[in-house]
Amino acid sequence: MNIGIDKISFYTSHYYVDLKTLAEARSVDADKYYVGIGQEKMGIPAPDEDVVTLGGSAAYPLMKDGELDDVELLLFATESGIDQSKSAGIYVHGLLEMSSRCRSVELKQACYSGTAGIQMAIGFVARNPTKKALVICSDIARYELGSPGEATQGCGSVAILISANPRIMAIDPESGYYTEDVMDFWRPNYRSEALVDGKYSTMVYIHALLESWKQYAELSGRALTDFDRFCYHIPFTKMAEKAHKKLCRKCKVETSAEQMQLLLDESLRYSRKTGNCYSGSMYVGLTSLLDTADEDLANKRVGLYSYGSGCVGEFFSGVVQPGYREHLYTDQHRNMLENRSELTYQQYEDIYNYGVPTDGGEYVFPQYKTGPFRFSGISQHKREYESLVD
């Protein structure tokens, strides 16, 4: 029995900053961002948008299509948690009007937790083949103004339906994974902005890739040349390119610039426009690959590398299923990205400094452009959400 991705839907905010605007404000050449890190835009969430509304909006098309009726497990992966106790997935469960017969928990391990959710969901479906699991990866990447990581900010969510006999991708059983306790990136409870040691994090990312690939290759017997495409965790697109070059060098596989473009470019297109989506990052890449590939990818094997600072890395793979294009939300994704509103630098800074109140008072938030759901306010220390659909 094959188990894997039955549906996949991606969502990002309606607002963005073009990195040439940020470059001008920071008095640097725009190519530092466009070429140096391979990013063009960064998604900026409105004050009434958070990981719950992002996640609910990503899963909303599945709700509309009746795809959530058999879901009995909801796993919400994020490193942008909103509560120390209650899972953000519980809020989404309510917004999506899902069945009460459903387990729901939140998962955390930096950008890796979405992949942990996928693997846990596969185990659930293996025991319950007639049921499905919903994994939501939802995050807001936020760094201090003027910091080295500022240009890699972004936001987005990916909703992934896991089932038996999947219509989009069957996940291979082999997997290589690696854990090591490092401090390359972290965000203490008392901070809203992450701390990062960029150069060190790049080194750990590569080391975890090589170690997890080694395990995967030993278990599967596959070589690097057995893959038709690759998707990597994408803190910025140049990181994915650098990682693949390192892996090719380690495996003594010569890869031309043209081959690199074929293997990676389609998976990087959305991320250039959204910025880092943390736990959803690699799955934004997978969505981009499936949506934008000119070639029919049916029966093609895709290598998948997920990395979470701190650190955990995992290399696994999947085979794209025949007829997968009929089950994508390609037009919806393209329309969303093409119809966002660009912010001026001052608008970006104003939104950045609009912090969610923490004094326990009563607040009603102004309405901006969001998806079908919005974060409407706070009352008696309780977050309140509003559905904008009938």
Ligand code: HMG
Second form
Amino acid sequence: MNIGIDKISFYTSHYYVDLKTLAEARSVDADKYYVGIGQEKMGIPAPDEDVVTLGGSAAYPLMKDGELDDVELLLFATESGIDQSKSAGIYVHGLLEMSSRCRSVELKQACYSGTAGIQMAIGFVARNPTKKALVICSDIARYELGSPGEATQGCGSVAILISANPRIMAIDPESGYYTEDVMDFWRPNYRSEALVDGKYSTMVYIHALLESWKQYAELSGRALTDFDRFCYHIPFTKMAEKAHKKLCRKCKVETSAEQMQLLLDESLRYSRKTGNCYSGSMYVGLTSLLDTADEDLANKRVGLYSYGSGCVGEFFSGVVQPGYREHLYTDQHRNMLENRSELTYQQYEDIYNYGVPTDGGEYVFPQYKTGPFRFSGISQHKREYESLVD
Ligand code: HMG
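Moving on from the form predicted on its own, kindly provide the form predicted together with the ligand as a structure.
Following is the full complex, with the preceding chain placed first.
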């Protein structure tokens, strides 16, 4: 029995900053961002959005299509959690009016936890083949103003339905995974911005890739040349390109610039416009690949590398299913990305500094443009969400 991705839907906020604007404010050559790190825009969440509204918005098209009826497991992957106790997934479960016969839990391991969720969901479906699992990866990437990481900020969420006989991608059983206790990127509970040892983090990302690949190759017997496309965790698109070059060198596979472009480029298109979505980044890449590849990818094998600082890496793979295009939300994704509003530098800084109040007071938040759900206020220490759809 094949198990894998039955549906995949992506959402990012309505607002973005063009990195030309940031470059001007920071007196940096814009090509450092456009070319050097390979990013054009960063998605900025409105003050009335958080990981719950982002995640709910990503999963909403699935709800509308009646795809959530058999879901009995909801895994919410995030490192931008809103509560130390209650899973953000339970708010989304409520907003989406899902069945109460459902297990719900939040997962954390930096950008890796979505992949842990996918693998747990596959285990659940193997045991309950008529049931489905919903994995939501939802994050807001936030660094200090003026820091080297600032240009890699972003936000977004991906909702992934896991089932038997999946319509989009069957996940192969083999996986290589690697854990090591390192401090390349972290966020203590008292901070709203991540701390990062940037250059070191790129080295650990690659080290975990090579280790994960080694195991994967031993277990599967596959070589790098057995893959038609690759999707990497994308903190910034240049990182994915560098990682793939290193892997090719390690495997002694010659790859021309044209081959590199064919293997990677389609998976990087959305991330260039959204920035890092942490737990969702690799799945934004997969959505981008499936939505934008001109070639029919049916029966093609895709190599997937997920990385979360701290750190855990995993290399696994999947085979795209015949007819997959009929089950994508391509038009919705394209419209969303084409109809966003650009922020001035001052608007960006104002939103950045807005912050969610932490004084325990009563608040009603002004309405910005959001998806179907918004974070409308706080009352009696409880977050309040509003549904903008019937
Ligand atoms: P930096 O140190 O300011 O940048 O920040 P730089 O000086 O190294 O320049 C970047 C590149 O731009 C260089 O290219 C420059 O040569 C080039 P490279 O040498 O790397 O090939 N450049 C130019 N190119 C064209 N025209 C120009 C120009 N000027 C310079 N005029 C850094 C870079 C990645 C350190 C920073 O963005 C950062 O700290 N980012 C955050 C950390 C990060 O994203 N790490 C990635 C690996 S860890 C990971 O992926 C996990 C993560 O997602 C978190 C999680 O797991 O939760 C982050």
